[in-house]
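The chain that follows stands alone, in the form predicted on its own, written as structure tokens.
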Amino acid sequence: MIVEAFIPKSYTKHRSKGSVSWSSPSNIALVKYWGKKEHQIPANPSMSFTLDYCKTTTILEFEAKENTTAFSFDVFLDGAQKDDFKPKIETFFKRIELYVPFLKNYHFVIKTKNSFPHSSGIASSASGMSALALCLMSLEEQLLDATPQSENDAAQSYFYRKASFLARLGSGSACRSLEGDIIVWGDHKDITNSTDLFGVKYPFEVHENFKNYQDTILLVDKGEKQVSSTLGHDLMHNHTYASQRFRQAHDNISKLVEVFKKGDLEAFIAIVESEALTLHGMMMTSMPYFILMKPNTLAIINKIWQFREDTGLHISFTLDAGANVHVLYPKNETEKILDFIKAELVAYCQNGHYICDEIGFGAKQLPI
């Protein structure tokens, strides 16, 4: 698929005031997606576990207005006004505006909430950006009247499509948040109708070890990241081990389709913690180098390490780019491993903090 076909040739209806609403989830990366090229490209492919309880939920609020020379929008976070997010979202409309021509003859109110605090260090770009993305392609379908997404296969393919694509021009991870359960973003040869343009639902089967996975994510820093992850997908452009590294996510990815097939939780877990310390391995030997693990982030990796050692149980780690531990592990042993966690694992965390999350099934369109 080429980006025209994404932009509308011409709108047929003319709505002047109105409201949509969606949640969209956030996601977690299996193989990790590190280093971009223009037009938030990736550099590697990337394969992720979409989410569910973590989810932020967007009411989008638009009124025809004269003026069409300039975006209008006001951004409320929980019922307060957040001007800081505004820099962020005109970028993410001045990049999009070629494929939603819209979005100048409105004034928009942008309502959104997490189901997370904002401050839990969980990123809210991926689900945020793409309950944005969702909310005006529901604008779009009114004002292009067009079949329902909900009405039809090719519809609602095309919606998602588009919607995936607009998300990833806001952040990146955010085309990765739209659909379930298991998401693959950019061009894999294993990976049926995969494409860096946006998001595909992993097309092969899954065994029922994976099924209602789960992620208890641990909160070990919740401030803000000494290094932003734009900075750091730019420091992968001249990083000694970057042709490597994404030959790396490559073969992972195809190592995963026959891991899902098969059941294979040894393989997986083995798969998933090296590509999480990979990730990291790249910050830390970049240049400039950084390390945003932090002294707990290691203590916690140590501890399940040795309580798989001890208990056999299928209990692995991922890291996202930042301190805190996304804790993996099948739904039957959950008694065990949650046990495990509040005895041994919460102590490291800031204030105590944790949430309980498990594999979803995507984004949700709300009733106004």
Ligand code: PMV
Second form
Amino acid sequence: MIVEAFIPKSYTKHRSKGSVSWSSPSNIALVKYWGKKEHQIPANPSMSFTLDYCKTTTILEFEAKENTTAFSFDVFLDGAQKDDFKPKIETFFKRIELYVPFLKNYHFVIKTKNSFPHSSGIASSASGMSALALCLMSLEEQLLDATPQSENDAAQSYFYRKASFLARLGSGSACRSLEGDIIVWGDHKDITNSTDLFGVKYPFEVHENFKNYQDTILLVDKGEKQVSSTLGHDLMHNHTYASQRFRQAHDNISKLVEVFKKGDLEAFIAIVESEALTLHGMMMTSMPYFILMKPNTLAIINKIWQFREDTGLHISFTLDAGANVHVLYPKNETEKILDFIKAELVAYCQNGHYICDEIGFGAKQLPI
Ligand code: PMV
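Got the form predicted on its own; any chance of the form predicted in complex with the named molecule too?
Below is the entire complex, every chain and molecule, led by the chain shown above.
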């Protein structure tokens, strides 16, 4: 699939050397993306909260080179060379070369760091790929005779749409990390301008209850996942329950539109927890089947349910493709819920490790 709108006509300026930098956050899906078609097209639409604290900061240094037949780059994480990151970036570059045809004209040094520990079990692909996509867009901006994104709305929306489009080709959920605070990715009948190609800002009214929502991430298992999300997505092909699941995601997004408008916390909790368990249900009913939750994941879920019943507070959970638990709650309930987390849940975390995060508003360009 070729998307003409994102292929630049020609580059009119030359830059021999320079650098750009962006920080981009992680995001947590409320309605999950699980299953994809060719070219990173999602099998169903998804919706997420952009996070604030968990982010990747990337500096992209570029220098023009003579030989333009191959990609050339080095990657550093926290100052240390990471050759094991190279295959993923090479694949990313191959997928996006048509849209950013300057890639082979430069040698790149990609210097990256995460605000969260690399071995925390928190996927850095969403924040990492979106930060890199934004850096490439900033370089492209320097090569074009076009209005810079900072100068008008049309230029800005093209910049972000294309950056999200590129990020999606690196890692699907990365396309939801560039802006905030609620993002929809995937064509959905009720969401204006939604598309499979990039993430869009949620366009409707959001009740005060959902402003500054909190996400405390409980790090239950910091190890490498036994099954990658690439393989997990693949197992949705020919999955017995796939078509029903994809329909459910569409329905849940429609329901969330009403929920966000009314501020209905109970309905929000029911949809979001069901989405999390459905995601893991899909994993458990794939062939071959697999389980990413750990005993402590289930212990935490049961504790959350009991606490919610005892107190009437609006604590809930969601999961991504791993054992860690994202504890979600409205900001005005923070004090009591954080006390509960510290007293009752932290014991289930590996080395007592957890991260307090909240809804954020997207990526930021950094001065060099
Ligand atoms: O972006 P990927 O290919 O790593 O897939 C992410 C899938 C989930 O995190 C499980 C759900 C989602 O929508 O983020």
